[in-house]
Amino acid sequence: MKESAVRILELEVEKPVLGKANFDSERLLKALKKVLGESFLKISLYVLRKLPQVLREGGHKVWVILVKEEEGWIVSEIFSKKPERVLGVAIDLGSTSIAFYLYNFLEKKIIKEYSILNPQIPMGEDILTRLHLAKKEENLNYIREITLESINRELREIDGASIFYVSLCGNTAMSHFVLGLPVNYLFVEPYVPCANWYGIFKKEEVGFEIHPEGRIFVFPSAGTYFGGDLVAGLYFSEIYKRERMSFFIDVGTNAEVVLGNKDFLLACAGAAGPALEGGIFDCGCQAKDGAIESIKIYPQVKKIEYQTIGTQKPVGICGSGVIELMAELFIKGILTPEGKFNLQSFPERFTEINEEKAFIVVPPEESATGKPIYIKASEVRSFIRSKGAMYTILSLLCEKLGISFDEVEGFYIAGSFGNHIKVEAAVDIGMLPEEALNKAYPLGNAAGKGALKFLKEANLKEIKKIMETITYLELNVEPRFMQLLTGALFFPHVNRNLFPTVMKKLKNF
């Protein structure tokens, strides 16, 4: 039976009788055990202090709220009538943004989901900068304080007193920051986190402004580069329940990939993320209003068409736009298989920027900034290495398990990258194998949805099983990675037999 992190029960409690042992707490527990059959039940001191009055106010008919602990349940609130609001909040603590999912336990539905910017950004755009700063205890405390301040501002706005559970996921660094754990050994060899299983906390331990007897579950980290956000994503994807092999792919700061089924999960992370998020480009941007997410090039008629998020004037190119741009440039003959510009293919769009050849995607008069949106030769070279890394990771994991891409049941792609990516374009450039064309499934923000799933199904046993079945493959010490990467540093690949559909496109163009 699936059990949410919070239970709401209406109970009829025996009335005290003269001559019997008449403890209010024991009669409440007896009524609870009659309904639940639970042996691990306890009553909080907060509830004990109000129990006698509330029992009698309700004529010994009461509503109780129980919250999940690592062992059993605790009675965290009691009412003489049905409560109006019993809420939970799932939080995906990302390095750039913090996503919130507000859940109503009474109605068993999501009320709202939204995100805010992570207040840590001024401390460093990248996590490594923040980690170096946090070596000093006062800086670690400051990072924790501003993070708590931002989260608590949202919790107060939601109504903290009605929030009985928070489930939070983040990468290993973010989890350390919000819990105030030392990070001094996290970014130096051999890269040792403070803890992997964080567990369930009381509000005062973490510092969240929620109900006095509310609880906070922080998703565990499976490794330095495999944090709670990945574990939450796997929890949502449920590839760990399947008979056949599936890929779970999450592209963020890094590209994290897991291949596995119900028996085991083989995981690794690579540096493909920044390129595929648009982070290595002068004109790259996150998926936001004005970001180019789709593009078509018609060199014969000297025309480029594009679509932006929110249909706003373009401000830059996000990850999905970058992938489609690269595919269009390659398929239309503007980029060679080696990733070099063919200057004769569309000469009107080529220029020099900082003494480097660049292709103009959007002229200055069409952009929101009044500046051109372009891609440079060096950026193409960086991208081809990142897309090659992604394909190589997928190939290496299959090779390690002795299977082919044909034997993979599905490619589950997480994050905004997964929501917007056009699989055909990713295959055209050799970032994903052709076998993904009919097997790719976008998951959206799998991390946030995994945290939300915990509110609905607080299955600690399943999460521990995920942790136990993960084997992490360290690419830095894997010689086969570099051997396979060499062939992937072409569009789509040095072995063109791997991409017959793409080759057919090239012949037809």
Given for the second form:
Protein chains: 2
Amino acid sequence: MKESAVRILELEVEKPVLGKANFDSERLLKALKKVLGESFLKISLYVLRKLPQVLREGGHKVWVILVKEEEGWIVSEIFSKKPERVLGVAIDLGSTSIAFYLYNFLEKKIIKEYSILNPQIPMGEDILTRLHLAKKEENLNYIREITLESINRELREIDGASIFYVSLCGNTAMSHFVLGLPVNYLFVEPYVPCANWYGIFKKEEVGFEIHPEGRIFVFPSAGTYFGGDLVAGLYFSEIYKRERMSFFIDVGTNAEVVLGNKDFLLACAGAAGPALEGGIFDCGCQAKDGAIESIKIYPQVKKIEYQTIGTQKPVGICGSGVIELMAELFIKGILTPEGKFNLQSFPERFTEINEEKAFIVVPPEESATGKPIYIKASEVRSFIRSKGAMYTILSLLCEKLGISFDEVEGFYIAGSFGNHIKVEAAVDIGMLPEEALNKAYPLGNAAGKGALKFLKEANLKEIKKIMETITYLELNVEPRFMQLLTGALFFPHVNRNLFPTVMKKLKNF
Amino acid sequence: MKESAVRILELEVEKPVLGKANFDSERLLKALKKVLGESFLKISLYVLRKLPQVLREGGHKVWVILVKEEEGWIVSEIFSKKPERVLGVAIDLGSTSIAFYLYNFLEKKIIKEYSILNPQIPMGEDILTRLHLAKKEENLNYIREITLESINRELREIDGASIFYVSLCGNTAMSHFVLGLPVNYLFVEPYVPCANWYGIFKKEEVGFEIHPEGRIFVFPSAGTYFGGDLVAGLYFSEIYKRERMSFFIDVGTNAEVVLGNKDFLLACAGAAGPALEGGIFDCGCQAKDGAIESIKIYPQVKKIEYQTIGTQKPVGICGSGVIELMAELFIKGILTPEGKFNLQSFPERFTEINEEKAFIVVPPEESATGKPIYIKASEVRSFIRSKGAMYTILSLLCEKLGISFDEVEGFYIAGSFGNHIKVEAAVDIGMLPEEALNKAYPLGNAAGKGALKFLKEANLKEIKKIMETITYLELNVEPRFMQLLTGALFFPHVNRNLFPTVMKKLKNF
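May I ask for the structure of the form predicted in complex with a further copy of the same chain now, the form predicted alone having been displayed?
Let us now look at the entire complex, which starts with that chain.
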């Protein structure tokens, strides 16, 4: 049975009778147990203090709100009539932005979904800078404070007193920051986080401005580089429930990949992220208005067609655009399998930027900025390493578990990246295997959706099962990774037999 | 196994190794589980926040303090060396005085034991006045505040930061007051307390100034008139563990009596208290210096011998003195079996006080106050009702369970009363049955000792078992009580066959 983290029950409580031990609390528990069976139930002191009054106001008909604890449930609120607002908030605490999902427990639906910038950014764009600063206790406290302030501003705006649950996920650093846990040993060998299982907290422990007896669940970390955001993503993907094996792929700063099923989960992370999202390219950009998200190149007729988000004038290329660009350049013969430019293929579009060859995707007169949108030779090299790393991680995990790509049931791709990725293009360049073609599924923001799922079905057992069955494969100590990588540093791969469909396409062009 | 409410463990924690998911919290839990097995263990956020530092300071050798929760244990504190002070406080929150027992968990011994006056007394000497005032929320809050202030003054004096556990018991009204629970329906029909099981609290819930991750256990109430003090007393008496049945007898404002064994407990309370303690007599007093605690009367030689506490000049008669006085008056023929004065027996000692006959125990010239110490006819009548009620409660409980006094294994008598009671005198007047003569055991302050026992062996299961097996017999709805009482309103009883030893004594005098 799926039980949400907050339960709202209408109860009819027995009236007291003379000559019996007739405690209000006991009669309330008796009414609750009729509905819930013999769960471990506790009535908060907050509710006990108003219980006699509310019971009699409502003629012994009451509404109670129960919230999930690590063991059992606690009665958090009691009303003599149906409450108007019973809310939950799922928070994906990312290092760049904080996503909020507002959930209405009464109507069992999402009310609102939005994000704000992480206020820690001025302390350092990248997370390592922040971790370094947080070695000093006062800085850690400051980072925690500004994070709480930002989140509390939103919670107040929503109406803190009506929020009975917060379900939060973040990477290991973010979870440590928001809970005020030291990170001093997190980023030096042997990379030791303070905690993995954080658990369920009372409002005053974390410092969130919610209902006095609301609770906060923080998703556990499975490793230094496998944080609560990924655990939440896995929880959303449900690959841990299936008989057959599936991939869970999250592309962010790193490429985090899990291969597994109901029996075990093998996890691995590698530096394959930023280049795939275009984040480190001169003309890369986030998936915003004006970002090129789709592209077709016709060298014979000297034409490039593209689509931008919001059909605005182009400002740059986003992640899905970069992958399609690479695929088009390779399939249309502008990039060789080794990732070198074939200058003869579309000479009009080549130029030099900072003394290196570059391919102009959008000439200056067409772009929103008046500057050209291009891709440089070194950017292609960087991209090929990233896509090669992704393919290698997938191959390595299959090899470790002794299965082939054929036997994989699904490729679940998380992140905004996953929502827009052109699977065909990713296969064309050998980032994903051909076997992904008909079984790749985008999950969207799996982390946020996993946190939201906890509000809807607070299954601690499943989350603990994920924690218990997951094994982390450390690439640093894995010589086989480098061996496999060598073959993947080509479009699509040094072993062309792995990509027969791509080969046919190349031949047909 | 007996587990104290606070456990202090020295642990050697594994050092982290590269290439493993090596959370500090996980390695600490692993070390704990080696000692404790698979108990439900949680590390408090307070400890997590200092964990990385303390682990490394101590070269991964640490001392941890665990405290008992309703489910499992929480790690409350961590040190890199052996802590100096780990304390617990047991509190018996009486309506007149608050008794403190200070316990050292490191050395497993009691350090100190003392009591202070209950600061609620100015709000009303008797508890009904206070309950009536507390119907108003601001008064309830005020009563709670002054109680917390008094207790916190003592906790601060002891050293709050070193106190990891408070175990508190009180009657139902006192427990409600200290937790701020409404008492509005407690003293009006059908006499409904807010709560019975209070549970284990964090410091901020109750408001005690103890260690940030200390816990507070409040003994549950089994009925309006059967509070946590009595549950604690039973817990101390351990009659609930025995095969054979025993009596637990507590004489206070009421006489509270339990008869039972490991299978069930039958409880009953009656208005038999104050007169037995001498509390409502003109010359009754507490067991303090100058109180007459023992007395012998020799009418033939016109002599009265007495002993006072501290061998001071007499100021009054305390509970045990009153019982012996009554026994002496009856056995020596000064009181008839009906409780009337035999004015011929010792005429020199009779006088009139407020138009009633009175027997002078101590003439004015011998007393500390210069006034006589006496007992009036109406006081004897009142006493006979109380002693009769006590005997009747004992008889009624036996009758209900179908056993005779012969089959009772022990008579455990709680309270300071129990410590000093002359069992023989109590039998002479028919307050206790003859069968109690060789099997009456004083428990002292059983409530306080029960609270202390929880610090030493925090056995929630046993306390829950007491709660589950106890049945409360309501005297108001028990016609048999009045029938039995009639026979007991004599010295020693209307049925003299019940007291053959006393009869022999009377004859011999």
